[in-house]
Structures are given as structure tokens and as C-alpha cells.
Amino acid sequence: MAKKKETIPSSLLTLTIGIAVAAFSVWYGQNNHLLPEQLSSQAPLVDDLFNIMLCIATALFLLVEGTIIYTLIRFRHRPGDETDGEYIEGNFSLEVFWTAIPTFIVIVLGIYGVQVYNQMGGFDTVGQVAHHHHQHQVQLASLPADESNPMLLAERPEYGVGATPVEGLTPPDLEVDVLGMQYAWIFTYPSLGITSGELHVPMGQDIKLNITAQDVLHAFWLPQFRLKQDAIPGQPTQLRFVATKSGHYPIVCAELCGAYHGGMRSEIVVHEPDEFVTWISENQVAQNPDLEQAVALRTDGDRLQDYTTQMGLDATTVQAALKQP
């Protein structure tokens, strides 16, 4: 074991390499551009977590891979040398060291990850709001949320991402019912009487999606919002978020749901608040929501139109789906 020291490069070289690796890792962690635009209040939290994990991962990757390559070159077998390597069976302090360091890293990461998850609203699902209900009866009783969201009182377990600690017990500004079906998303605004094939939301407002599925599992994914939640037949789930920027962004089905799963796309349109009012008034004019158009609108481009018919989607199937409880 004493001999091992000779093979370790001089401390100066080690220090230089260490600083270079650390510097590169920190830089790459912050400048990786691997994730798309940030559209929700949760996205920066997730991205910060990812960037830190990427920074640590890059450093570990470079160190381990660098060591492997160095080892292969430095300790390669020289022709004619038939002796064996040094008889080293282990090194207790070294083993403790490389057990302790990863343990420390994963514990810190675990705590930080849970904290981010909490800030995103992972723990404050509706069930817990209902739990606190009694203490805040006055506050809640004055709100119409009790009627529009029976879940609040039912204490049913609900899965997904709920109110963030900042939002606390305040009800969302807008609730939208999301129904997944092969191969479309249907959005119903119970308070507005609108049904749409695209999700329209106002910027800067607290939105809650109540997600269900009609036939098979789907997953409601907003890549730019870093949010995803399965749509499960028979079990309601939810997502709650605040959109931070206006524009058109994709909605993706992320759970295999049949042959045209890849074509199950829609769009979320984030409006400036006054634009959103215009959108509401335009769509409320048509008393009967034009479902043919809802189906037509469900894709973000003409490219997928051909498949719509193959998928067997038309106004009748959508109508039938909506009639179901």
C-alpha cells in the first residue's frame, strides 16, 4: 500500500486537474441548453435541480472516465513483462472514502430533490387542503371553490402536482377538466361553458387541470412547463401551475396509448389576460361547441391531419366521450 503513493501524480498536477474539472462541470451545469424554454413557475425549480445534478454528474464522469483512460495507458501490459501487478487487496480508508462521498451526495440530492418537489406543489394536493379545511373554514367558505370542486370536501386522494406552498390554501383562478382519449385531449371549462381541443390559459394566473382518461392510460405532458401527470381511467389526477409567458406550446401524450400514440398531440395557448377574455367571449358565442373543429384543432399542424381519420376520431366519438360521467 505504501508503494501506491508513487503512482499518484504530484499534488500540484492533481490540484490543477481538480480545478479544471470543477470549473468545466460548473460551467456545463449552467450552460447545457438541454432543456426547452421555461414556461411555468415550476420550470426554473426543476431546471436548477437538473443543472446541479448535471454539474455533479459531469465532475464525477470526467474524474472516473479520466482515471479509467489514464489507468489503461499508464498500466498497460508491456511486452515481455510476465509479472503480475502489485498484491493490493484493498484499502480500508479509501473504501470508506468512496462509500461516504456518494452517500453524502445522494442524501443531499435526495433532500434537495424533495424540497424542490414540495415547492412545485407535489405535497400540497387537494387531499391535504381538505385536511386543513376546518382551521380555515371562514376563509374557504366564502369561496365558490366548494361547489366547483367537490374534491375539496370529499377528501379523496388525488395525485399529481397541487398548490405550491406560496399558493397555500387559495383556490385556483381557473379550473379546466382535461379528458384523454385515443388519440386526443378534450378540454372543458366548467365555469365558462367552453369545450375545446386546445388548452387556452391566461398568463400569470393559477390554473388547475383536473385530468381523467376515458379509455386507456395517457400522460399529460407539458415539456416547457416540466410537468407531467398520467391520465388514469377511474382515478382523477391534477396539475396546478402558473404560466409565465405567452405563446403556443406543445401538449404531448407520454404514455403508450395505442397505435397512434405518437400522434396524440395538442397545444397549450398561453394568452395575455385581455386576450384570454377575448378568446372566452368568442368561444362562448357559439353555444354548442364546434366539436368538429375541436378535433381538427387538436393537432398543432397539418402534418398530422391525415392520421386523424385513421385514428377513428370524429365529432361523434368526442361527443360520446363527453357524455360519459
Partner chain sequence: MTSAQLPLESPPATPPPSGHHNHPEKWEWYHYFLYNVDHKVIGIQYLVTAFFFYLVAGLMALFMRAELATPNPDVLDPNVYNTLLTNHGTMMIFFWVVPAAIGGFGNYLVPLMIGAKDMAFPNLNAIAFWLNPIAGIFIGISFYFGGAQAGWTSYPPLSLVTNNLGQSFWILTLITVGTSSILGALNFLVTIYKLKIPDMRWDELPLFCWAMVATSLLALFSTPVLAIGLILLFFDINFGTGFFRPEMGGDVVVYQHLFWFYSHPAVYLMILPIFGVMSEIVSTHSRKPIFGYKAIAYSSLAICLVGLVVWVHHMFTSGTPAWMRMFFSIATLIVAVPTGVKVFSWVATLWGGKIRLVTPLLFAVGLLAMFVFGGLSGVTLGTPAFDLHAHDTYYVVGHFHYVLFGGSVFGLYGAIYHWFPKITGHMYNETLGRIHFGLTFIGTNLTFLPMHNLGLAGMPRRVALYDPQFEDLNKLCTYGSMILGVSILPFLINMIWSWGWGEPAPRNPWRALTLEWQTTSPPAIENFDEDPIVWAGPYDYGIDTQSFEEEELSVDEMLAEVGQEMK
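Show the form predicted alone, please, the one above being the form predicted together with its partner chain.
Since only the chain itself is given, any partners or molecules it might have are not part of what comes next.
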């Protein structure tokens, strides 16, 4: 009597494959290195959500593609076999199973995504709306109901990633107005009297960007900061963040805005706090409307020392020249 061939129980084999797929998916989800460097306090929240989604996607990919490959090999057509395939009417339990699991996954990810958005300040109805209402309700009550009125426009609720309800009641450390136009970004510092083609911010401080567009829809995107917000004509939006590392990083328009959309790029420069103070002083002087005062300030100290030495001039000669009418 022939000895019956021993096989691995299907339940044990399925369990082993499931553990292997789960282990690899979790490892790859946490070690994928697909995203750029994290440069804001909000970035880890976005990356954690992305990694979880990647874990689930990797597991589904391995299971689906593995099943397809196994089926192609196991049930391939063999030479001489002209019989029909086995008739399968259907399996109601299996259909419920493969419908229920994706539904559960989508619901869980949706709830988690909303939680992340809220933690980043996406639902700051208490902070930004109540704060603006408290500050300007008297002025708005006396304004005519004209949609073109700039004060009414400025007091519309802002949308975007702002602050949590508690943080929204506290003013930011620095506020910058961002204007998108075809095809450039303009950054204005209202409290400093500076306008720039680059965004300069101090590291470790709470920054608020007030974003709008002059012509068409744009999208203000900071990849390393995991932040993106539409710039909408007539509708103010905002971004609020804290930069965690100094350096130069790209600003990209992520919304097709015209023929030269691909060239609508700028740069965010994150300074150490003391370097940012220096940048402010230099640019306030450079943009000073009093040219004589600006020249006098720019030539003060050691700024011209190297040049005067090469020209054979001393400090007394330079000061005398500056005092001449």
C-alpha cells in the first residue's frame, strides 16, 4: 500500500503567509524613505498617516499579486488537458469578506485623516473665526454690504491649515502676506515694511501665512513642510506652521495656472533667530525710501573697509566725502 504524501495544513500555510506579509508591510511602511526631509512640526503627523496607508497598500499589493501569480502557475493549462474548468457558482461569504475589509479600512483611515487635519489646525473655528469676529465686529457692522469692500474681504473666514482652537486665540510670532500671480510669489511683511520675492522665516517660531491670488487659482506648496494651500482670488486662505531646521527649501505652485506654471517657483529661507534679525535690518535699510539715509546706513562700520583699503583711502577721507552736499 502506497504511503500517503504528507502536506502542510492549509490553515498553517495561510497563517504563515499572513504573518510574513504583515511583517514585511509594517517594516516597509516605516522604512520606505519615499518622503523628503521633515522640516515643520506638522510634518510628522502627515508622515505617520502616509506610512500607515503605505503599510496597508503594501499588504494588499502582496496578497492580490501573490494570489494572481499562484493562480497562473497552479491552474495553468497543461498539455493534453481538454476538459472544461470547474464550474463555480459563487461564494456569498467570500464576497461579504472582501467587501467588509476594504470598507473598514477606508472608514478607519478617514477618521484618522480627519484627526490629523484637526491636529494640524484645519478646523480652527474657535481660534481664527471667533478671534476675527471679536476684534472687528464693530467696524464690520458699520460697513456697507459691498462684496468689493476690502475690509469685508479681509474679514471673511480663512480656510487652510491654521492653528488648533486654543492656539488660534494666540497671535503668531510672525505674519506674512503671500500673493500669487502669474507667475511669481510676492511676500509682504506688514509689521516690518519689507516686500520680498523669497519667504524668509525664523526657525522655531509660529509663522502665519495669509495667502491670496491676484489673477487665477494657484497652490502654495512647501514639500518639506508637508503643507499645501490653494491661493484663491477673492478668498483668503492661510497656513500656520513652525519650521524646525534652518536652510533653503523650494516653494512650488502645485496648481496648473497657465503656460509658465512650471516656472512659478520660489524659495523659503529658514534662518536662525539671530540671523533673521540681521536679515530684517538689512532689508529694512535696502527698502528705505530715504535714499540718503539708506546709503549712510549701508556704508557705516566695516562694510567698505576692504574697498577703501584697496583704493588707498582712510576712514577720515570716507567720512568727509559722505558729509559733502
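Residue numbers count along the first chain shown, from 1. Remember, predicted model here, so these are calculated numbers, not experimental data. Rigid core (definition): largest C-alpha set, two forms, superposition within 1.5 Å.
Compare the position of the CA of Thr83 between the two forms after a rigid core fit and state whether the shift reaches 2 Å. Yes, the C-alpha moves 2 Å or more.
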